[in-house]
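Heads up, the chain below is alone and in the form predicted on its own; it's given as structure tokens.
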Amino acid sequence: MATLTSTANPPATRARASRSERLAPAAFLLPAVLVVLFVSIFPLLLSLFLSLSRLRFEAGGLKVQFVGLDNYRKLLFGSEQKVLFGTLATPSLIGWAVLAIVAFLALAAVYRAIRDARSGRAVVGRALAGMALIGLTYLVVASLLAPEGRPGTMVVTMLYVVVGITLQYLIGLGLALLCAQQLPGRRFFRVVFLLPMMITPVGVGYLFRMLADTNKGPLEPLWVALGMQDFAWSNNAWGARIAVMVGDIWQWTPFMFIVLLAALEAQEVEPVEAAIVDGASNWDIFRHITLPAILPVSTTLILIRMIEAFKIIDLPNILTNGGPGTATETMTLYAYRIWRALDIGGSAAIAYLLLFLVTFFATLYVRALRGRMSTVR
């Protein structure tokens, strides 16, 4: 009898272990998940109520009211439509020309999906992110490049993230190309470069602030002697756009510069070895070379800072108070205005759409990269 006791135990044993070490981890892992649970999908859970509801400050207390969807209505149909896409008119020819471009790549892409046999649902979805990246250039060529039109909050929040990001990759790629060399007093602008992101946003935008005065500002002899003396940067709107994106570049362009130097410096010396040995150029080394080794660098370099680029608040609310108008003014600063006007619900529809809009582009450049990813690696 205890032989058979014995012999039938060890396999319930091994079962009731087996499941202990199956359990063991989720065991371990649940508190975290739920703290990182909490931490982020609750609030994201709150604003999405938040954004269907209407709250009212009343004697006793808050009332909140659910209301659907009216608060998008009122942002994408209603009375902040102005404010969200701007003035829209009839597209100049360049404008009609690019959103030509467009809709061809997009209707390629579709195409390529068609043919590459892909699955229904990656057909469709090329289609309505298609039918979305027309929609949107169509917003931007109906305001930025049309005689009558005026940019509203969404537009000016991509030609910032465009526009900044364009040139601070440019121009940090290029003062880190400068610092890879064996150039006398290159440790000394590696410590100069970076000081501008050491300096708050706000800090950046009171810079920019004094710096753009062209009456009491420490660059008067310069506005004078080139004749913009009685220019108000903060009342032109193109101008007052430009101060922005000029601050925005300065600040930001240093983080665009050490991680590509470090990327540049962690490249294998032996392609550029024989490449030299073979008479290649310096272009086409750096084209089929360096390009290809830093692109992994630079995919995920670029998605960071585009993820970062549209909450830009800080330097168009020191700057110019959003002005003149609503020249300047980002979703998120736009937000943060209704916000202070106690409409919490549109506030939250805001930063809804934003949300949205990041995705689908973060989404869309990933997927753009993917391919070329692939054959580098």
Given for the second form:
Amino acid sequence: MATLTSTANPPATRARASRSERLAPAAFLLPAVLVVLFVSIFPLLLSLFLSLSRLRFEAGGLKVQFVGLDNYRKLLFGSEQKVLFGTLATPSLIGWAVLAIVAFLALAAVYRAIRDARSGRAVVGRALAGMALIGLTYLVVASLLAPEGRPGTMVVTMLYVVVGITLQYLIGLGLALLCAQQLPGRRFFRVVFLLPMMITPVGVGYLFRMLADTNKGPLEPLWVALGMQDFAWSNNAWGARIAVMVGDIWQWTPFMFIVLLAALEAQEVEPVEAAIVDGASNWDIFRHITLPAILPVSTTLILIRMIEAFKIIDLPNILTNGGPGTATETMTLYAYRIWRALDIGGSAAIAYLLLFLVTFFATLYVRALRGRMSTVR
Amino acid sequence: MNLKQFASLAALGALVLAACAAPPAAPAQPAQPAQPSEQKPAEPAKKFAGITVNAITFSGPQIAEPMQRRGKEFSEMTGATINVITVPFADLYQKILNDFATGTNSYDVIVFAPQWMVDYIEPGYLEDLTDRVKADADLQWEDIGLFFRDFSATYNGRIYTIPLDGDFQMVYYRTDIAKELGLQPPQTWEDYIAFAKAVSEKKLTTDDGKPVYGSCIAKKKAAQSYWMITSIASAFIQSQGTAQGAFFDLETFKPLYNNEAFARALEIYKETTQYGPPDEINLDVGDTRGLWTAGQCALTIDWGDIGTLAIEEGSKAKDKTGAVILPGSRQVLDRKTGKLVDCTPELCPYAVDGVNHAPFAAFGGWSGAINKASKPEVKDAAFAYLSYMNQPAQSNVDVTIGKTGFNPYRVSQFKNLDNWIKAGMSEQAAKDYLGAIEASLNSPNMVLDLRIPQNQYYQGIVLDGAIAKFLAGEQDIAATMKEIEDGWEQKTEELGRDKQLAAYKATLGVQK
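Since the one above is the form predicted on its own, can you give the form predicted in complex with its partner chain too?
Once more the chain from above appears, this time first in line as the rest of the complex follows.
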């Protein structure tokens, strides 16, 4: 029909039609692009400007003073440095070993890029990424794996992300594997396992605050029976961090569980049956068939959770207000705390540092898995 | 079916539906002759009928409760609708400021900490209430304590807020435990430690077997901890009267929190933790008040709330709660050398028995102000509402109820014990409680809370953050004091030293 119409039309009409066809995609896309620009790009640029400014409320409105990189200087080298980076000290032997391994891997990646005669840009990119990775690893080992060290908000955030997501994934996968079996009551457990995700993070915060109270919480008899009535998890840096991580894992494991369960149930049956016929063990089937089959889903799942986990704020805010000291304070909570005191520029600068950190880790993660994914495909 | 057929069918259907749905026809009524009216005479229109006043405060229940309760009464009397909006305390300061600065103006009345008023008044967000206050005889303005009229209500000689609450920090002690152990109420901070230690060593328990702690102080981060440390430090830092100030040097505007005096206060503060509940550094005042009324604390530092909470139903501290002015020190700061030295009559002119007391007017008491951008008729209703809550008939009752969070601030509330006895306090307890507040209020060496631009950053971020790290053992005394000094100096440089100094001096110049 379209062919008939176009052949029947004179050349001028055809030209008009082709022009409108050319313009149509742009016209259809424009509203969406404008919306994205308005709700996403514009705030991003504005907050970048705010991070380079100092705001003051004065008669007649806001006074915005451009201060260049001063807010970043304060965070990275000034009075806020200790809050962000913590106290750095000489790492322990394990710390040095970890640093050496990471440095070796980073250098190996650069060497491979040079050896494979990649473009200059790729080599420089790998070198920069390697340096950043070594720097971040040093930050971790000099604060977490050093006897005299103390982690700052940046390392605490990374700790929540790495430990939290690892455990969430493993527990979520375990539960999904169980629920994928033909076990009695599996439908009931599918619903039960999902419940924590439906509670608001603030509710989870209060719930865990009550549960962890060894003096007057609902679990007090249990704590007393265990002789822990005088133990205060909130006084201990690791006790408080573990409480936050347990709450986070409890809340977000269901997300991992439900997506992984869907992936497991969508898995093709034939390869598994063939493996069983061939006498493969359960572990072999899981390792060589199931795991590669759910890898694409797992990759995306972990990426989404990672981006989300970097922004954790509710649980440490409700449970400990970031304390004791700065033990449980994350970058988002830190930004929120100083935003409340109207240091909006400083708060925006922290938000941007977090953006860089998330982007760095997300890129590293995607690139690290890209090769593996193509092998699987 | 053609169009005509369809139209006919539709018309028929409509008729059937109408017939089914129509109510049975009522028999025609003969027209009634007009009856003489037996209605009550119409009530005169209420003064503020149709006007809505949006008021914001923190999500208590303290403060919000009396605002809502009195708001309802006010609505019934005047016809105005009072909408009380609550937000967490930590968000209140910036929530109000953001609303004003962006021109949103969602709030007509703000009930807030008067120490923030400089940040709201300087940009011109608050209504000047001076003329309204002068014209309102029902307020009985002169009956309000002079300190609250000046510090909580006035800025640069003009009245901007109506005080609703009077705040001082005091030390509360358990009278029965003191008697049992032969202890005297603490006069110095060393006495406080000794009292707490004695109770702790005795390992007392409540009737239901719960431990009684020597001292309970709210030390949670981002809560009230920075007021508590100031209550201790003030006795060591300020000795020459209110105008001397306890936060900054009046010549250089350098912080007074990096010297032997503040170091001693930090030592005491940390030592009290040994005698407190195991999770004390994660407790705010809500938690410590709960422990007090459960009978689990022998000592605490708090505002006036404990006195009235102790007499509420279910309290195990009723008639066992004594109150004294904040303990003092026999040594004070020599500002020239930065050293702690013994009190002399010259150095501590207001000392009692050689002890320098410096009661801290922490926070200053919740006060109500009106948004300058609100409509004139809304401002009128808003002022009448604040006035109603402040008037003696209402406030004399509210200050005796623990859940209101309101503490006495009128002279008559200190003089007349009847309200307190009627509320459930014994005469002795009332005398103790009011005596401690009066002693603080009348002290010539009272320490005024910080009321300079962005005081929230100085105290809520820098001081609070450093103290939290110190209590958690993340840093020692020297590092803590340096962090406070550096943080305050940096903010001062940002905002302008001269401007901040002038604001600080203006605050201290407040008449007492």
